[in-house]
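Just the one chain here, the form predicted on its own, laid out as structure tokens.
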Amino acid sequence: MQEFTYTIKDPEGIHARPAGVLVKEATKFKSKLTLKAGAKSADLKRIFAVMTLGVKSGAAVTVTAEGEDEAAAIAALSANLKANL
């Protein structure tokens, strides 16, 4: 299992467009991917689950990957978060 934490910088938090881009990236991997924000967590491959977290600007989120391609997933999702949020 690998994970990383990122602080959301987008003034609107995780809204529809970047959530869609993030989920699209996550679906490329076989690993189980989870996005955690505070006490809540969501399957990173399901856009409605990600949106219901209600992540605001300045919030810290943790992405966890568990599976055969977890290292590649963490690298790609880290880059995606930094580019879009």
Contents of the next structure:
Amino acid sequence: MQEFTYTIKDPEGIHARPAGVLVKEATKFKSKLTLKAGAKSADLKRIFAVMTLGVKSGAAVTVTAEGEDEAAAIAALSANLKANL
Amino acid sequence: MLILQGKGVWDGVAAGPVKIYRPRAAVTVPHTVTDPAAEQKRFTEARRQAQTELAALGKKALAESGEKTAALFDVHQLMLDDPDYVENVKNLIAQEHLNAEAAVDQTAAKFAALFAAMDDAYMQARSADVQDISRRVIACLSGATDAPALTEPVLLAAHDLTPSATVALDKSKLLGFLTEAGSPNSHTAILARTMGIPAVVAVGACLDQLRDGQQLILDGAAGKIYVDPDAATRQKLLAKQQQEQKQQKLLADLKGKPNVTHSGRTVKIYANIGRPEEAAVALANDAGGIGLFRSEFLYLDKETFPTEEEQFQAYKKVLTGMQGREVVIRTLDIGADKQCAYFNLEHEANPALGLRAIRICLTRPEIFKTQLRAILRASAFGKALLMLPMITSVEEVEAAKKILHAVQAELSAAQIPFAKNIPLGIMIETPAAALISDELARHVDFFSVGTNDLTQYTLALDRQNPHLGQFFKPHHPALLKLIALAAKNAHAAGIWIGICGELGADPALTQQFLELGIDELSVAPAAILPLRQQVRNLA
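I would like to compare: after the form predicted on its own, may I see the structure of the form predicted together with the partner chain?
The complete assembly is shown below, putting the previous chain first.
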């Protein structure tokens, strides 16, 4: 398992459009991908779960990846978050 | 009792409850389904269609307003693919035997509530996105082919019906239909005639005056609809219906009889069909063959181009179904009032004068070649004839022939069997074709007059326009002169000529057509026997 933590900079938090971009990226990988925000967590391949986490600007999120392509997934999602959120 | 007046397109009286059809209206009333697996399949198909629509909208948005707007359609597509959403719908169907519309509606409410309960206004507003995608799926469910699902015999009332919606209707439950808009010359009206469905179009605004289940009597011959008819009207019209049914029975007695006048003149009476399964209807009405198989319905029912194999199967079905009788297959006649989104045809100010029919085939030969290959392959299974629509010049015939010969050479090289000398004919449906029919006759094996378009192009009269009724003169001498000229030139060149337009079934013209030496009349299956009766009554 691999993970990284990132602090959301987008003033609107994880809103619809970047959530879509993030989930679309996540679905390219086979590994189980999870987004944790505080006590709650969501499957990164499920857009309703990711959006209803209600992650706001300034919140720290942790992405965990577990599976055969976890390293690639972590690299891609990290870049994705930095670029969009 | 309320009486509505429109234009009848098929004579006949139909009585029964009305069903109001508002396309894409959400019908989400929950009910129990008996086959949850089938219901899940409906949902899966509707979801797939909604995805296709969203992808198309995304593309359009990208072109029109940029990436940011387009991304929202990506989000919508992801929402529709969300396993939680999909599973919720499927579980409601599987466990509670709920109809798919209600399952989607309830799932939408559940997910919308999740957003509504969030503590920020932006996220609360995302409820609308959930409702939006769900409404789209429900719309696809209530009319995946833009047609209503009929559960009991009804008279359908709609603002308008597209040809593809009309095609997709369950005819066994359709007593008749009425539309606020439309014209007696539209393809929808032609379909009603093909299927012998009593119908009235161009009624004007009336849906708001009707309630589902209300009793109606539709009198196709008079173009009238009686809403909640009183006892006297009911009795009178039901008597009329009985009289018509008697006539139907009488006509059935004509089955198997030759189409011959008292003086011994004969004419072939063939059927016009638009779908492979209508070959059976044609045979049931004693058609001598198929004078017009409109191939475009293979395209109109689809969201992508029909494959060669699909087309081959459809043509083969008609050819084998007609048991050795002639089948005239008209190549693609898309354009004008028959539009297909995936052809990506540019919007035209004058589609009837635009890129349609043979013009599409000659500018996009790959589409034409696929169809020709399919027709030629099917020609090994019956008596196929090939007919080109919308011809205006000899050059077009030559260009089409060149493509046909290339396809024939390909099939020969691949040792795929096909009928070597398939007769090639053309539609005479432009004044140009009629006027140069002497030249054209030297290049083809037969003519078939498409009187609908010939009327439209000769009289400069849009057949879709409901306000031109008083100017629509189907027996205009100019039209009859053009037909006479084409007939004379056909016979001078030793080829045969038929009529496959609506006028072919007009009993007032039968005598004249026979005098012109018209060899074949191709009409809606339900019009075959009335026409035979008319021919047999002539001197």
